[in-house]
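To begin, one chain is listed below as structure tokens, in the form predicted alone.
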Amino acid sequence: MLRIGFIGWRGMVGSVLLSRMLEEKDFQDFEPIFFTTSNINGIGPDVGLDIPPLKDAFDIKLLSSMDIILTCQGGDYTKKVYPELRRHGWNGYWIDSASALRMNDDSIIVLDPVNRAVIDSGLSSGIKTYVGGNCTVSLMLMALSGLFASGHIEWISSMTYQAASGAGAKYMKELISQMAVLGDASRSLLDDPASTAIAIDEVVTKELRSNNFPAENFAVPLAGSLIAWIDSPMESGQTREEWKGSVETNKILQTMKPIPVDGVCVRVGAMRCHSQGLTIKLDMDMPLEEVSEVIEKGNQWVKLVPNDKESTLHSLTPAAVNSTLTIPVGRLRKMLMGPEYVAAFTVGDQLLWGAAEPIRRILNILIEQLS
């Protein structure tokens, strides 16, 4: 029976992964071993099976006995443990949600169903390292998989509206604490029917600019504001998050001719859903009805939202999409720049298709392959 080691299962992505695996009854036909970096011999998660006490996540000998290792522990763990395992001759399959190995020549960025053919080719050629992609890239590709498969995309500009969850759990908590501070500060004015919006704005602005405003993690306010910078700077003037758009898209799709993908990545006050405004340059004047049909047939999770106010308000928001696998695509229209230009807006759960779900699916592919 396959032995599969799980590391980082307590964290945000790991807990969503376990929840999905339990929901889909994935814990069968293999032996799960749960590892920890801080609670050796502790009690593992309830997955409906008898499992041994938690093992040391830095025990190279024990890790080497795994057929598959799946980690959501983060890049620092990967950088420490992965090369040591390979140096010791471990030839098992490594599945990772962190970015550390994404651009390695001997790794595949996984996004089944978008690049199942690439995954299958990698398995056939002996690739042993499979990595989840950048969340906004994965969500864009899920939304436009049919259009990418058609071969008619020349380039894309993606303007992102990224949730606090993309930064991590403590950032999500900080966003809520910021909201609470602003609510408390303006409560008396909100309760007074005679108060003006200007008066409330003055109170809120004073709090946002206060030295005591809770911004230990974000460094600046996110609630009532936004942050037009995500990740580290690149020589191109992009942030690393923006740079990933093109390099990861083309690696996921294994394009013969690279498709430029660029834009501005912005953090907004949503909890766990990333949204994107897309400008799509096609290589031909494709009728909008055909564009819509191609997008809608891309995969079973895409939901085309009619370009009207009511549909948009009810279906094309983080509030509507949170905790679902649905990938709505709306605001679809031709643009004034020319008939080859198409506008679209899409939303997706950053912790599902943006993180945990591609990892879950490659695990099941490997289990099927090895069983």
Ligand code: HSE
Second form
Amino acid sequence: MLRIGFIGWRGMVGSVLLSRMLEEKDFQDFEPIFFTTSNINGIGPDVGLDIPPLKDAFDIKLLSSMDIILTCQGGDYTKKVYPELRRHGWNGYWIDSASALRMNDDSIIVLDPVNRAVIDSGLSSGIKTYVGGNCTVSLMLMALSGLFASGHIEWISSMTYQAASGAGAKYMKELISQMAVLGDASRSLLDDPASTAIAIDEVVTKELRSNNFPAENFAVPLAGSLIAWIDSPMESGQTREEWKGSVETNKILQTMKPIPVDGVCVRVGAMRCHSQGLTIKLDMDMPLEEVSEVIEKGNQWVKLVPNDKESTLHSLTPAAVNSTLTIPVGRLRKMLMGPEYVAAFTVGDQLLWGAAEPIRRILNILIEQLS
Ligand code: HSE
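Could you switch over to the form predicted together with the ligand, since the one displayed so far is the form predicted alone?
Shown next: the complete complex, the earlier chain at its head.
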């Protein structure tokens, strides 16, 4: 039976992954071994099986006895353990949600509804390292897989509205703490029907600018505001998040001629859904009905949202999409710039299709291949 080691299963992405695996009854026909960086011999998660106590996530010998290792532990762990394991001659499959190995020549970025052919050719040529993509990129590709497959995309500009979850669990908590402070400060005014919006705004602005405002993680307010910077600076003037748009899209699709993807990435006060406003430049004047049809047929999770107010308000929001696998695409229309320019808006759960789901699915693909 395949021996599969899980590391980082307790964190946010790891726990979403486990709950998806349980939901899909994935814990079958392999031997799961759960590792820990802090609680050796502790009790592992309840996956409906008898499992041994937690093992040391730095035990190279034990890790070397795994057929597959799946880690959601983060980049520092990967950078430390992965090279050591390979140096020791371990030739198993490494599945990773962190970005550390993404751009390596001998790794494949996995998003099988979009690049199953790339994955299959990697498997037959002996690639052993499979990495989840950047959430924003994966969600954009899930939304537009049909249009990418049509071969008519010349370039894309993506303006993002990224949720707190992309920054991490403590950022999500901080966002809600910030909201609570603003709510508490304006409570008496909110309760007074005679109070004005301007009076409430004064109270809110004072809180946002106060030195006591809870912002240890974001450094500045996100609630009642936004942050037009995600990740580190690049030479190009892009942020690393913006840089990933193009390099990862083209690596995932293994394009012959790179398709430029660029835009401004912005953090907003959503909890776990990233949204993106897209300008799509096609190489032809494709009728809008055809664009819609091609997008809708891209994969089974895409849901076309009619370009009307009612549908947009109810289906094209983080509130509607949170915790689901649905990828709504709406606001589709031709733009003033010309008949080859299409506008679209899409939303996707950053922790599901943006992180855990492609990892869960590559694990199943590997299990199927190896069994
Ligand atoms: N880097 C992304 C973000 C999340 O900050 O939202 C992970 O892909």
